[in-house]
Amino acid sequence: MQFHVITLFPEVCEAYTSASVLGRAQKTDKGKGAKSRGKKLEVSYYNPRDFTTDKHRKADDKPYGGGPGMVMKAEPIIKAWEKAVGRKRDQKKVKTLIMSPRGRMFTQKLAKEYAKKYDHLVLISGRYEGIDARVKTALKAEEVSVGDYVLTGGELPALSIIDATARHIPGVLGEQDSLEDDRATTGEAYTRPEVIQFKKKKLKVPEVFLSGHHKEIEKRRSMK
C-alpha cells in the first residue's frame, strides 16, 4: 500500500514514518532465497510549495469574503495530487482524505477498510484557516477527523491514520503483535522487577499476574 501525504511540512511527518514499525515496513528484507521480502508499504510526501508558479512559492492567500488568517490555495494541492496518483488507471483503488475537525470520525473500522479496499491513500494536511473548498470538489475527497478538537495542522491526524491503517496491512506487524491486533490495548500490564520503591511505598505486581492462571490474567486485563 502507498500513502501520499500532501503537506507544507513533510519533515515533521517523515521523522515519524521512517522510524520503528513503519520504517521497517518500508525497507526490503534482504534475506536469502525464499526469506527475502519486499516492502510492505511506501510513504511519499508532496509539498504544495513545489507546485506553485510564483517566485515566492506562495501556497496560501487571503480568503474571499474577508475573515482572519489565510487559506491554502487549491491549485498547488491539486497539482500535488496529480503528481501522486493522478495517472493511476484504477482510481477506485485511490482514496483521498482531507484532515478536518468537521469530517467523518476516523475509527478502527475505517482503518481496516482503507487497508483492505485501497492501494493508494492520499492524505491532505491543511494549515492556517483551512483549504480552498474546491479541492474537495475537484478530487472527490472525504473530510476525516481524528477527534473532537482542533490542531494547528493536519500532520498529526495524517500520521495517526497512516499508523492505524498500516497495522492492518499483511506483514507489517510480526506474528506476536498481530495476535494483539483486534484489541484496543493490551490492558493492564507489568514487567520486572516484581517490586519497585516510590516515595517510601512498595509497588508490587498483583498476585494474579504471578499465578500462571492465564484465564484469570486475561480477565484482569480486560477490566476497565
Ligand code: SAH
Given for the second form:
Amino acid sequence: MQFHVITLFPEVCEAYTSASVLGRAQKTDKGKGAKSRGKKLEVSYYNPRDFTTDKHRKADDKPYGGGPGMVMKAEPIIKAWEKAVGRKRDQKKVKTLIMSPRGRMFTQKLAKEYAKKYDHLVLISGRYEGIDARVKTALKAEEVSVGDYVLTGGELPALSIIDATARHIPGVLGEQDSLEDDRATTGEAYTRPEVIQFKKKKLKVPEVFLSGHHKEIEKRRSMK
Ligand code: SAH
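Mind sharing the form predicted together with the ligand? What's above is the form predicted on its own.
What follows is the whole complex; the chain from before opens it.
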C-alpha cells in the first residue's frame, strides 16, 4: 500500500514514519524467505510549496470574506495530488482524505477498511485556518477527524491514520505482535523484572502471569 502525504512539514512526519514498525515495513528483507521479502508499504511526501509558481512560493493566502489567519491555497495542493496519484489508472483504488476537525471520525473500523480497499491513500494536512474548500470538490476527497479537539496542523492526524491503517496490511506487524479485532488492546501486561521498587514499595508481577496457565492469563487480560 502506498501513502502519500501532502504537508508543509514533511520532515516532521518523516521522522515518525521511518522509525520502528513503519520504518521496517518500507524496507525489503533480503535475508528472509521469499514470502517476507518486498516492501509492505511506501510513504511519500509532497510539499505544496514545491508546487507553487510565484517567486515567494506562497502556499497560503488571506481568506475571502475576511477573518483572521491564512488559508492554504487550492492549486499547489491539487498539483501535488496530481503528481502523487493523478495518473493512476484505477482511481477506485485511490482514496483521498483531508484532515479536518469537522470531518468524519476516524475509527479502527475505517483503518481496517482503508487497508483492505485501497492501494493509495492520499492524506492532505492543513495548517493555519485550513484548506481552500475547492480542494475537497476537485479531488472528491473526504474530510476526516481524529478526535473531538483542534490541533495546529493535520500532520499528527495524518500520521495517526497511516499508523493505524498500516497495522492492518498483512506482514507489517511481526509474528509476535498482535493484530486485535474486537479487543482494543492486549490489556494488562508486564515484563522483567518480576519485582520493582518505587518509594519503598515493592511492586510485583501478579502470580497468575508467572503461573503458565494460559487460560487464566487470557481471562485476566481481557478483564477491564
Ligand atoms: N478553523 C479551522 C481549524 C484549522 S486547524 C477549521 O475549522 O478547519 C488546522 C489544521 O489542523 C486543519 O486544517 C486540519 O488539517 C488539522 N486538524 C486540526 N484538528 C484536527 C483534527 N481533530 N482532526 C483532523 N485534522 C485536524
